[in-house]
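Consider the single chain below, provided in structure tokens and representing the form predicted alone.
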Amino acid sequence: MEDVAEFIVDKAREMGAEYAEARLQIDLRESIVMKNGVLEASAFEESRGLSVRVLVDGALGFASINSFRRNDADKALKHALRTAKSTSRLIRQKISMGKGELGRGKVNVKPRVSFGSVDLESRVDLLKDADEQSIQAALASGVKAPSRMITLDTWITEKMVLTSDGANVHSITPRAALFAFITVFHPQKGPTQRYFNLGETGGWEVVERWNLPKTFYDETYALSRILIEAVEPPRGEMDVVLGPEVVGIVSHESCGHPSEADRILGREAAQAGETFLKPDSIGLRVGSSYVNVVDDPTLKGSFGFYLYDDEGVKARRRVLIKEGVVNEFLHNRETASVFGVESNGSSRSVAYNREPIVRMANTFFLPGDYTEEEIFEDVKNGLYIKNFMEWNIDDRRFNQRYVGLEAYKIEGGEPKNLVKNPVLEITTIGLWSSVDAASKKLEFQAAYCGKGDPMQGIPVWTGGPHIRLRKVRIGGA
């Protein structure tokens, strides 16, 4: 791989280009799908090639190819040239690549349990388990569980960047993910819905931590006593507390995605919204003092780990809301030259034939000092979402919408009854003003972050511990 890469960046300087970028990668990847308990389909994909990327006057060309030959990578170094020079002509303000602390060395995650070991047909029964698992516990609380989907995938990323200017990295990343999707009917109620990501960094074993039966039993569970526990919830103004799996996808959506630097230029509006920050909005306020949000890629066997990212700059924590102030913005090297800062390292690409954009990776509300009990203890009549069953946000990250799933009235401090459907609707100013308390316990979910045209769906985790908003008005779906 090395010699291709080097092929690459060596004669697009000699051809002129003020840098030049060659990222090689190769995806191994196994999927199932299991539908009601069979196997809908099982598949082994293999996805290799490169990807050159020059400036050349101001302007950036990217090409890629399915193959690593240095024929066909002269063939793509030559396209990319062609359409940077093009693009220049038309291009009112010139691109350059800012400064970053460039990597060179090898990033290995090595599984305690490889994939290769674990054949198809126990893949298989593990879902099965799993499946009937959600069937008995449907059938415990009096229910059914008519329709059950679960997708597993296990896939090898390996990867090597090599820039004009120094960076210099090859990495090799497994992954797991497992996507559910289950309903459970009543003849009275009617049905509920619940679906789930898990995704991690690692190998097999990452799998057998998850405790798939388990886990599925106590989802459906769960999910079976909401459909028939569940009354109206109240409304109006009160005191709400909001369970990590919320506050994960609020930090993602509302903090998160704003803060991309690209967005922030303008380049994404056309192809995945807008933002309310501006160029000049460090040092905005907010939301409260009690609000930290941050994106961390370095964090061990999380979904969205990397310690480089695809331009080579070394990855480290951003922190995007500190104390309720706009802190940071997420970067990569084009942005940063336009901001005068160094990148952060958030240059991500889902594949080989994809260009590197800026993307989040594990974006989170830091935890607080309160105990749990803390969190509740102080609402007298409030609301409690653990999880919420759908959000909706608009294009400039501003206005958005949670419906909770699983969600419970709070009387003397505590969470006691079922409520159905309770729906938070706020601005992202007004939602971060109302924290008043965040719980030292931290929980993750994994994700796939949705962005770019071409779509990329890349890995990410979202989190944060238990926080609780004061005085905001709850309504009914």
The other form holds:
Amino acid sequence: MEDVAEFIVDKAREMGAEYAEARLQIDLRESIVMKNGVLEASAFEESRGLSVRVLVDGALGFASINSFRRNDADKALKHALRTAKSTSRLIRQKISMGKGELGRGKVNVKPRVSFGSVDLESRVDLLKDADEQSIQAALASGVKAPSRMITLDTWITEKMVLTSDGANVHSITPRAALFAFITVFHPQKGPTQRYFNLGETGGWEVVERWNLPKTFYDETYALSRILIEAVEPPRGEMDVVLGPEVVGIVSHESCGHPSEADRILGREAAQAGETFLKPDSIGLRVGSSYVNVVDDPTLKGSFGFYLYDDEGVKARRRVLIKEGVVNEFLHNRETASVFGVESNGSSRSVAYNREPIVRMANTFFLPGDYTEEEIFEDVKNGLYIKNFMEWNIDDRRFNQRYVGLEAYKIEGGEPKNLVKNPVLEITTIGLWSSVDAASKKLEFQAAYCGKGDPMQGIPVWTGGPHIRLRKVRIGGA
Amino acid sequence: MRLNEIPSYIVDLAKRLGATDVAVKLTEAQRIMIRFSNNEVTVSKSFLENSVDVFVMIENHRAATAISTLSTRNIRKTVENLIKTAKSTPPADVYAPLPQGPFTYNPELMKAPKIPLDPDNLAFYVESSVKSALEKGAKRAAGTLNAYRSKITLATSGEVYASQEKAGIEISVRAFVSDLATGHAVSVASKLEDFHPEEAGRMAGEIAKAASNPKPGEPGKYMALLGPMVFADIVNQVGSLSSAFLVDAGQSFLVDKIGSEVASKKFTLIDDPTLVGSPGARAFDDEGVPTKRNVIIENGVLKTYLHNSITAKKFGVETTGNAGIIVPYPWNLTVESGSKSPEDLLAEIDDGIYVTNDWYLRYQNYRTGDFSTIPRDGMFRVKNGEIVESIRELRISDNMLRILRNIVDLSRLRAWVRWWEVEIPTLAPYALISELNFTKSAM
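What I would like now is the form predicted in complex with its partner chain, since the data block earlier showed the form predicted alone; can you produce it?
Every component of the complex follows; first up is the chain already shown.
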């Protein structure tokens, strides 16, 4: 890999590029899809190719090709140079690559149990067992689980990033991910649905740790109870406790995305949108002093794990909101240059044929001092939203909606009856400003974050503890 | 081995190794994308791809792979692994042999006009689109220009060997008068003469200008006019969730609805890949079956799901020519037009809302169709048939089936839509919807 990467970067410089970056990437993936207990198909794939990025006259050119051969690399390079030159006249503010702690070396995440040691039959048996547990959990609750979809993916990403100014990073990262979609049904109550993702960096040991049969039983049992027992939710102003799954999505959508420096500059304006934050928003209060949200790619085992980003910059924890105040944005080298700061290692690409852009990794609300019991105990009449299905947020990341799935009335300091689909429709500052407590225990969920054009669904974790919101309106305005 | 020999080579090899059915799709593609924001180009991208997808069955044992390294040695090794994988894959519930050809295809659908991928020309289109937006009062414009040429060569064990060319050029442009006053438009074409980047820029600029100084909207149920971009998003949902695979998985509000009235009589939705020169035109599906015009919903009645041969066998019907080897999907959605102009439809609103674009559509429940999506770009309050002010901060929170049943009328004018939010090319009219539910954030 390295010789081809060096060839690209050297030749790009010879041909007049101010900056050049080569990335060679191989993704080896195995997938199985099970629908209603039947294996639809098994699949494996080797996605192998290279990309090159160049800066020419302040214009950025990117090209990819699914080959490691030198003559193909040369072809891609010529395309990147040509398109960059053609568009340079449409650029007033020349693009440049800002500073960052450039890495040299290898990052090899070693699985404890290799994917190769687990045959297809064992994988299928595991999913069948999980699927059967889903059916049993529904039956035990007096309902049916007529539709179940499960996909299990394991893959290993090998990547080499080389830049003309000295980064040289080789990494090997195994990941496992599971997606589940479950429908439970009762003739009088109709259908209720839930989907969830599990995902971590590591080998087969992470799949074993998920204990899928128990997870599917518990998830389907909880879903069945919602179908049977949930009553209309209260409406109006009340105290609300959000569970870690909801806190995770809120942290991702209402802190992580608004903090992406490329959005702040308008680079995603026609696609993923912009943000209510401005370049001078560092220091702006957006929440109560209990709000601390970070993004950290360095969490071992996390779904969004990496130690060097796709520009070769060393990754570190980014403190996005500190005690309710905007503290830091997510930067790649391009945005860092505009802001006059160092890149904090947020440049990611999902495949060899995708441009590295500013991304989150693992975004979460930092734990507080409360036990779970303490979070609930002085809520007299309120609501606990444990997880959700529907959510969305406007393209400035300010006006959002989370519709609870598993949710309970809180009475006398304790979660009591299940309620059906409570709606939290609130502004970002309204939500963060109403936080008055966070519990000690942190939990994470896996997700794929969508951004870029072409779209890049990138592995992330979202997470947090339980948090308490005082006097927010349930049911919208 | 030459590229066009690879599909037949793999079919023969896989059959020799024990496959009962084989489908091989070679894709040769070249694409150039220019992205821009703040009236400037941010990046230009070139994608050069030659890749092969292989699907094998040993009766009802199925396996699939994608090969990106196209050396004979690697192809051979990968196909051997694929056969081994298929043998160890547990049987699926049905076995439907790949459809037996040879088939006859419409030659007009197999050829594509030449779309030049010269970056100098493409940059000129970007420049002219931005200029048009600014001339209409926008302060800045952002978007994507996308131009591509590709060729698919398909070989199957059902005596299929055919090639399909594709080409297209598209621009998506969003204009900003201020952070809160924006407009979005697209031009989607498979022939250069149908490509109108200036018009897209102009429309985006006009909507942004009209959206200036927006006031907070009030939640409630309104008669609403949905522009083609919003309605295309809704129609994409209906088309995608008519896939028999998703119906079988319970991920569709169309489950058990064949023969039922799922929409207003005014609404007829067709998946029509046979429209020569349209963005999603296609001669054959991934099983080699000639594509056809499938009426999904006719005058409000759900007529069919979209099938490949496997889902068709499971449902006891014929394939609709929409394979997708595992998941059937629509190629090219078209909504039958109405008889009125968009202005006539607007004039029918006594007290309502006109929405030009939306994004971020998410379901609470796919089976019931409960969902919400967020209007973005110009949204306007309409009274007595006229736009009276620009509004913001509302969300459409409703149900897919209710919206389809509440279609009052559709416009004669239709536009092709495809952009970041709308994946399947869709020819959509303006739609007048009664009782559309809008909600709003508190605090």
